[in-house]
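Form predicted on its own, single chain, as structure tokens, below.
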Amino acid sequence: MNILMATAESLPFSKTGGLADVAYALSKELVREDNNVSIIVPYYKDLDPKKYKAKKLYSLSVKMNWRNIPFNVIHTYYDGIHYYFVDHEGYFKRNNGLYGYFDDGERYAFFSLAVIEFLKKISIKMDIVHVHDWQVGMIPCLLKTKYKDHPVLGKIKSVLTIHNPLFKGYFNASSLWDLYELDYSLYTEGKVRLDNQVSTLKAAIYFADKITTVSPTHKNELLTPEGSKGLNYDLQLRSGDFVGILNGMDYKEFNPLRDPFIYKNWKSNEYKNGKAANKEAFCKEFNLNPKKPLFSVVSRLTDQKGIDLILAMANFAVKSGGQFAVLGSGDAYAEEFFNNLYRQYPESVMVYIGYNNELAHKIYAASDFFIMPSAFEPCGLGQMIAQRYGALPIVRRTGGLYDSVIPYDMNKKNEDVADGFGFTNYSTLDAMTSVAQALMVYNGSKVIMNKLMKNALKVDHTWKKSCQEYIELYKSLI
């Protein structure tokens, strides 16, 4: 099949989020199985094309109502995926990161109607244009009303995969025009509409083939009122298009034998002594003690990811005798937290305000237990690269956390398949309940940790039988 990767980001050229890691590693497994894959994205500003020989390809224009504006398309070949880069000095070489200006709409519709000119210029002929989130949300729409009687772009099939179903693409209804010449009729008829804007989102909800998101419970979590933001309706009309598919995660960055940042490499049958060797070196490093328990979050530090059930078991983690790492950023009271914890217990807390990929690796690499209490996690990667690590997750049972680990219970003495810990109220006092769990374990029973730590190793995260379950949903198209 002829695929093509329509996203805002993507590695290894551009990332702000788990978004950009998903287009490459599903794109990677899908060239494995013998599929052409190519990823278009914009061309931002520190991209290097001597680095990746990347050359102009094409020279195209984009009509927006009056205005005709012109851009390249640039071309690379990288890990056996066609990289395609639409580049425009005023939309995309910006100094202040990839999102967050004030006309972001305007600049993700360019980028839609570019990705229509180049469907229209080159040689190959698609087959799916799968679009990820708001940003590309009108592709969809575009191809089923604007251009269902070309001859090329009618006969394409279009997959949409929502990852964060937080950002709808809002839009004022009279930008349907001025942006992508569509008639207003498309709002009116309630094809386009959501909270009395046009939401570019839900644009794709209709207008695509088959909808996706990243696990099987945020699916069902999306089909209702209290889990869908908004998005319930719309999806419950779509159902029998709709799939959860839970995102794999890349085994070649996250390789505890290869890792060129942990302190000590090991292989999987010797965790023990590896575990033991990247915990002591991150205790020397950072006035730690190896002896006791070392808790960890890699995050961003926002209500999504649970920010107040984290402070409540870092706390707790550490008034208990355990030992806490925290690398991240975010509300200025949560970092502000994190630096008191430390002022106040400066022998059991290690604080990074910001990120640091390296450092992120040596935590993973060192951890014994993992924090991950969402509020709400589509798929979530950290708790999959805490478990490549032998560091045991603790997370909140919702989204691709329910799908991705099993949580140890005492009573059940599950200890032969779980490889976690869990709860499932967004509470504090089941969020500190779950790190007491663990604590039992850590300080009471080195056979049960042991076997928890085997079973996170075993797990197999990898893209290939998630990579399966999309070429099913391609062919079931063509």
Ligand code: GLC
Second form
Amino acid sequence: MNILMATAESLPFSKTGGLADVAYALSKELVREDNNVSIIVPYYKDLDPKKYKAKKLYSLSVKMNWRNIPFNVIHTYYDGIHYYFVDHEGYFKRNNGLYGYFDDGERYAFFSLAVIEFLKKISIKMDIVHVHDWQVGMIPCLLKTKYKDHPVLGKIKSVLTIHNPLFKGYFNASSLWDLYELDYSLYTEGKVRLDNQVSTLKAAIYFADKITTVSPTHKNELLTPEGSKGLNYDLQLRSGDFVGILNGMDYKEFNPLRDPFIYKNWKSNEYKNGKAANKEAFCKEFNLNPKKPLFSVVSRLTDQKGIDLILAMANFAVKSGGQFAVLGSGDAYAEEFFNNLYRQYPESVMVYIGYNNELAHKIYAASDFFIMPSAFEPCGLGQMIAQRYGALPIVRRTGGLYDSVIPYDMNKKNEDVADGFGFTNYSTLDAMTSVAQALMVYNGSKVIMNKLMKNALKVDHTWKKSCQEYIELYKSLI
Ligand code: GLC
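Right, the form predicted on its own is done; let's see the coordinates for the form predicted in complex with the ligand.
First the chain shown before, then all remaining chains and molecules of the complex.
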């Protein structure tokens, strides 16, 4: 099959979140399964064309109503994937990150229209255009309306994956015509309307041939009024074409045996020594005590990630004889909280405000427990990485966290299968209780602790199975 991923970010070139990991890792797996996979992304500022031997392929232009906007398509080939970059100086080469500009609506309208021009030009006949999140949500709509009788575009099937339902891509109804030359009736008939605005995500939900989200549990949540972030009515209408497929993770990037960033690599049968050596080195570097349990969090410190629970859990862990390492940035009060916690307990706390990939790897390898009490989590990657490095995740059981962690239950004595800890309600008390359970196991039973760790190290979160599900989904369309 010929598959084009249309996405606002993808590794190894651009990343703000998990979307970039998924676009790249899923594509790599699809290539391994003998598909021809291309990724089209904006050409942002920090991309280095020389390093990747990127070459200009086409000079095209987008007609955005009365404006004619020229752009280039740059091509490179990486890990078996064709990358096509939409190159437009004004829209994409900006100084303060990928998103968050006043004209994001227009920037990604331009990008979506550029993808359409690219599809008209390229000689490969794409079977599937797989769009990710709101930025490219108008592509399925354009294919099914303006281009439905086009000899090439009219035949392409589209798949939408929802990674984050919070971002709807709202814009003014008049922009339908101004940006896309699409008929206002799409709005009045409700096909692209959400909350009395145009929503590009809603447009994709209405027009894509299939819809996925990144875990089966999140799929179910999205169909309920409480868990859907306002999308339940629209998704209910499409429920026959809507599936949840759990993301995998990149086993090459995160591999205790070869990871260049951790203190000591380990073979799977030597995990006990390997973990101990990493914890010891980490504790030495940051003046902590290798004998005490080490909890950690690597996360944006924001509402979605359950920031108030994170703070309560950190505070409780440290006051109950544990240690806590944090790497992340976000809400100012949370950053301040951690700086204060460090000032109060320098012998038990390590704080790094910001992002640092190397340090993140070290934290995963050194920690006993990794907390992830998200308010909502379509899939989540941290908990899977933690398991791969033998750090037991402590999660709130929502979305992908529900699907990827089996919590230890003292009453059920399920230590033969459990690979983490969990709680259900969004409550500080329940979150702290989970930390207490983890401490009890750590202090009370080395046998159970080792069993849980072994189970975590054994879980299979490779892309293999999920990739098969995507392939089946694509096949059902062609
Ligand atoms: C979004 C979601 C996260 C998911 C990622 C990749 O960032 O918030 O849960 O893992 O997308 O699908």
